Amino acid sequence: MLAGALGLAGVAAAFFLCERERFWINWVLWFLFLLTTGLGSLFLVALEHVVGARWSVPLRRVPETIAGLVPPMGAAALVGLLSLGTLYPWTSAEGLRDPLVAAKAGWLNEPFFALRAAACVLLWTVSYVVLVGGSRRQDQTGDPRFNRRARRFAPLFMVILGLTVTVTAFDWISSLEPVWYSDIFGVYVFAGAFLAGLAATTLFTLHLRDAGRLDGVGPDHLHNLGGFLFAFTVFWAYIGFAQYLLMWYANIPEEVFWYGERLHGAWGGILLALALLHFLVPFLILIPRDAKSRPRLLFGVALLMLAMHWLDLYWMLFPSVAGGPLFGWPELSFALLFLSGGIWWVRRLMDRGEAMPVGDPFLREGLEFRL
């Protein structure tokens, strides 16, 4: 609460004392960070229902709870619509003088942007209510029909998530520099979101396990979480490198300038840190089989991945408004406000019910899981 209060005071001061571009780019960065973490967790919940997994049933309440970040961050996204005239050049007459930007005016205009943002928030909220609200009600009723409803809805949610994450990536991130485009940018943002959701799920699973609230969750369950972290670390790196390699090879001016801004100076140093700490270090740590089930090691890797997800978003967003990295008291204030608020909200949701989906008929089978 103290950290949140200090953060709120700092954010309020930043609104009045800092450039509006700096204030709003921090707002967009932090709501995207928590939103993508929540969406990645909700995807993990839906994935369990799609494939009919049993081993993850004892852990499912954890990503369900972290997915609770989606509704409040959806509201934060709607507040972020106030940043359009400040951050996004396609909202000004001067920006539309570029013929490449003007050609996108049918998509990049404020009313349609706001409509897309509202539609995404609505779809995410409905999906959260269906996938998570039904699971919590099942704890009281024990009604197995929820599993059938969730299994039917989960494939539809996969489609919803694929479309809305792509729209979010194009609208909130790449349209900061509207000349640039990438066909797989939505896939890249999804890869980071799912990895962040996995990392957050791992952290809170280990926390609840140490607190004695996840009795029966053993090394084999942790091993599967570690395996997912390992696999999607490789997937994130593959998509990121593929995007860069294709643009470098084609050398089209409308594409390569975006990387040109982010490969030199301090931005290049951040990219090197991402390559090492978001891919190489976790990859090497998680290669051994026993590393995937060691709690302290998993905790450190998951925490590192969450930090690198934030840095990845920072590297994508901030060069559009700043000549070099900004790490000052405004950034610290936003970090205190959003992190303390997000952790408080997730812990509040965790304390409102059972740490496991006790009404799920497959819970016993999940607790008996062994590799």
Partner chain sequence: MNPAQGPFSVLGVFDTPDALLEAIGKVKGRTGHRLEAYTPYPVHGLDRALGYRKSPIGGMVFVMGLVGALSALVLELWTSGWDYPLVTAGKPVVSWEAFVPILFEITVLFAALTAGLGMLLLLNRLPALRHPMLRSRSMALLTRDRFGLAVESAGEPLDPEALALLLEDAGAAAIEVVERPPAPGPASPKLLAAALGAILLACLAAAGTTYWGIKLFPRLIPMAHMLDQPRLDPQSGSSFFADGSGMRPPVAGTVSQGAPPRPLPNAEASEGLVNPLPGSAAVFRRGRAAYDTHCAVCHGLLGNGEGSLTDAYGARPTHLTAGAGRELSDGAIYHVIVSGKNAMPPYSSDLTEEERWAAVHYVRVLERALDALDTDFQGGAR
Second form
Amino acid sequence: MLAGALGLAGVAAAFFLCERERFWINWVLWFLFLLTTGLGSLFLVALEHVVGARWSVPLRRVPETIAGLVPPMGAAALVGLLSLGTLYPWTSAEGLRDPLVAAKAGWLNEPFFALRAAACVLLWTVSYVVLVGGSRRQDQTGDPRFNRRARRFAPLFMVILGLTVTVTAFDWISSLEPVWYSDIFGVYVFAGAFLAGLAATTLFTLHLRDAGRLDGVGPDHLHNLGGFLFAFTVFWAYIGFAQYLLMWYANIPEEVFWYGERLHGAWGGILLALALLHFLVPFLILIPRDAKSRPRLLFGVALLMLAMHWLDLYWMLFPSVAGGPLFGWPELSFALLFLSGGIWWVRRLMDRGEAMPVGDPFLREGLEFRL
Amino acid sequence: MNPAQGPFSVLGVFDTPDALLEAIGKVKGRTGHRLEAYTPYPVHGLDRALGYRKSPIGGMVFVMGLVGALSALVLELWTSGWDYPLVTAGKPVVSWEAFVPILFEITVLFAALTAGLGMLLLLNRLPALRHPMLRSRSMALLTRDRFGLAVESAGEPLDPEALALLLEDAGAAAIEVVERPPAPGPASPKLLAAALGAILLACLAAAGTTYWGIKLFPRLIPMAHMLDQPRLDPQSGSSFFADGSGMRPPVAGTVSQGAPPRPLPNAEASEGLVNPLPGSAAVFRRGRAAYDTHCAVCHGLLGNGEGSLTDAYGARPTHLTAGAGRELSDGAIYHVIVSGKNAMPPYSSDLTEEERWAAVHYVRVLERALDALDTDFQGGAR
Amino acid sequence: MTGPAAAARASILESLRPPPVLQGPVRIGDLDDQLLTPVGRRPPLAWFIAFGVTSTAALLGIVLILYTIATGIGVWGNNIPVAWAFDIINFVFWVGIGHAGTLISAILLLFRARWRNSISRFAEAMTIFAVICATLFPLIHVGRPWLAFWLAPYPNQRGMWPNFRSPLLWDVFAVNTYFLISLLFWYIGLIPDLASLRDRTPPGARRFVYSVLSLGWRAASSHWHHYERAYLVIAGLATGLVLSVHSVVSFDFAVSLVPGWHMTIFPPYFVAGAVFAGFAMVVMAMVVVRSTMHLEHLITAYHLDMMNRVILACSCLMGYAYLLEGFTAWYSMNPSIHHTFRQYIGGTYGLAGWITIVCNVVIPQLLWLRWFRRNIAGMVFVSLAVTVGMWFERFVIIVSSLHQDFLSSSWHVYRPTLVDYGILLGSFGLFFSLVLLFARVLPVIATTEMKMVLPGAQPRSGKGER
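Having seen the form predicted alone, the form predicted together with its partner chain:
Let's see the whole complex now, leading with the same chain.
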């Protein structure tokens, strides 16, 4: 509470005292961080419905709850539209002087951008209501029709998510440098988002388990979560490396400058930290079979990955507006506000209902899951 | 070889995996011998029931994966960055980015081969074609749909009756005493002769194939079409020109660029010319380059008149570092370079004035290097 | 709850539950009789006819390859700027086909999808044969295949080392590693089945062969203990490998500056396409195998349904990639890239571009319908479309991108020659000949793995404790 209040005060102060750019880039960074975490969790929920996984049924309420971040962060994104004039070069006459940027005006213009952002938020909210709202109602009714509906809707949601995450990545992140283009960028952001969702789910699962609210969730369930973390940190590294290798090799000016900005000076150190802490260290820690089901270790790794997801976004966003890494009281206030707000929101959602989908007919099978 | 006596094991055959697990619970710890189960497919829970420790494969694979990664890295760094640095695509010779794909592949290769072959050869000690169990009558059932529990001897004698009773009590549907295979006797002379003969034949065949392969293979030139063109190869003859040679000499009196045109002195006048260049290391290096490029094909890298073209060409180039060749004065050598002598064409068009004199210096260096004077050594004669 | 409501509830639950992996009561021993008996028997007439056809095609391919080697690759249609054409198209195509096997055996194993057990063996074999077909093409494309060993990094009298910064060399390592590991994985899976075969065969030459090939496997639990662990580890490694191989193949194109080739989405997009084409081929093969060898109860409609779902998912990924490529091509505002993409759908080879889109993205959408996923004719139609579409996709990527390069004076329309077509046909002949041979001499279904998932195969007491 206190941290949140402090953060709120700091953010308010930042709004009046800081340069507008610094305020808004922090805003974009933080809503993207919580939004992608929520979307990654929602994808995890959809994945369970699509493949008909049973082991994850007892855990499902956790990502469902974290996905509760999506509607408020969608609203934050809409507020973030106010940043367009400040942050995005393609809105200013000066930026449009570059013919490459001017030629993209058909895509990069404020009304269309706002329309896309609003459409994304709408689609996410609807998906959230269908997937998570239905699941909560099932707690009372135990109606298996929800499983069937979710199973039919989930593939559709995956298509929606694929497209909307790509649009989000291209719009909110990539268009800070309107000349730059990379068609894998949506996949990269998705990989980070899914990993963040997984990490948040792991953290919250372990927390609830310690609090005794997830009875019956054993080491085998944790092992699967650990396996997912392991697999998708590799996937994230694979996508990131593929993008970097191809741009490095081809060395095309319109592409490679993006890495040029993010490789030199302290930004290069951050990229190195990402490579090591987002990929190599978790990878090495999670290799042994036993490591994947040790709660404390898993907690540490998940926390690290979540922090690294934040750093990843920071590394993508900030070089566009700042010459070197910025971290001062405005950033700290934003962190306090959004983190405490996010945690408070998720805990409130969790405390309102059951910690497991008690109405799901497959809960028992899920609890009985053994490797 | 352990001359173990008696049966190898007593085997009980069970109908279901549950019966097997139950039997293990009853028999374990009551025999003092090794227990081994036989199942047509992996049965869950057997590992724990029989008290196996964790398989070491994970650790083996990790270590060998690291070894693979390091080998690949060292190979790539050393070949690309050190031994054969060749700039391609404008990239630094050491580009870690470009080394990652092969690094990854080799790591996986080492790791997976370790897992597969390590499991088969090291941990499971396969192939084991003479294992006693393979002679068991029950084997066909055990690879089909039955489950076996064997009390095995690692060399110590077994008590078949007691063990059979124990297994029967544990619920075995059938009992078999598995004997050891007879020790392999000495091979019969006929077999030995046949084997030796086969080896000999194989050696002969391999030798013959290799010999003829090496002899013939380089001469086969598939797709020789690019060689087959209506043009004259270097050094080949042609009836088109009056002198019957395909190559055209430069116009008489041609000198190379950079050489001041000067009247060619005759042989006698050249005798007394003095090498205008100093005997410095830089000049020797230039001379060596000129010599190795233009002279060495005939006169040899050591100046002994045995160059790589000598045999093919049929002429006997002068031995420059011994005998009459050694007696030539600097000027005489210079004159031959400029004007040619006997079969040697003039090189005035190929070598600049400086290169000629540098080559002369180098010939002198060769002479001294091959037949040094006492004063050349530090501290005089040894 | 009232009666009808309860019944409705039960029926919904039933529809959500995956059906049993096998149909009908099957006892463990029966599996051996069904799957291992046909091995080595004299095959039916249809087999001989099919083998005659495929081996003739393969022979034609071999003759044309020899003709190519003896004459020079001028007998193909390739010429600058289209220096890569059928050879590389077919290489990428076949390597792609080879990706389904590892996906099925490794990734699905890790995800514990039990339906994989019926099809893994066959899919792995197809992987190996497809990779054999694939490696043929770069080998003959180098022009002097007898010098291909120059690609190996060994100290040599030429004083040269291969260029480790070249994606083409990465290919050599990736494809060869993939082949070796796939072979190892396949063989390790085969060993217990070979042991079963050995024990069913009366003493004689065939028993001796099985006995040597099975390495004297004796089904001991101490062996299974290491075996299972190794199998899982290799599966994990193969999963990384399968991602890397087609990514490396995509690097051949994507590291360059050629418009249409240099796209950062290529690595995952190639992998998705490979799995897509591979699954289509596996579906077609399984449809034939299950009906000719009477394995409908082991490879059920459920299996086919699941494979078709994977195909559908891949098709969506392909659609996503095409969309992104098109969008980024526009968004890059690079006139060369704009030109190339106009060529994809409107130039000389515009038809190929449309075939690609329709076959890969539009037709597979039929699989959203359950009827199509379960109907043999329907799925064969879709799979054929996918196979054709994926071949044409590589044609578009390679030929359409190359034929009008930066220098408009060099523009050139590529026309394949009869030799090109003949070698392509030959590679299909070789592939199916190998598949047919495999179906006769080795068990087409991983018998041991099937036994594991039969009802009653695992002890009841083994479950529920840890």
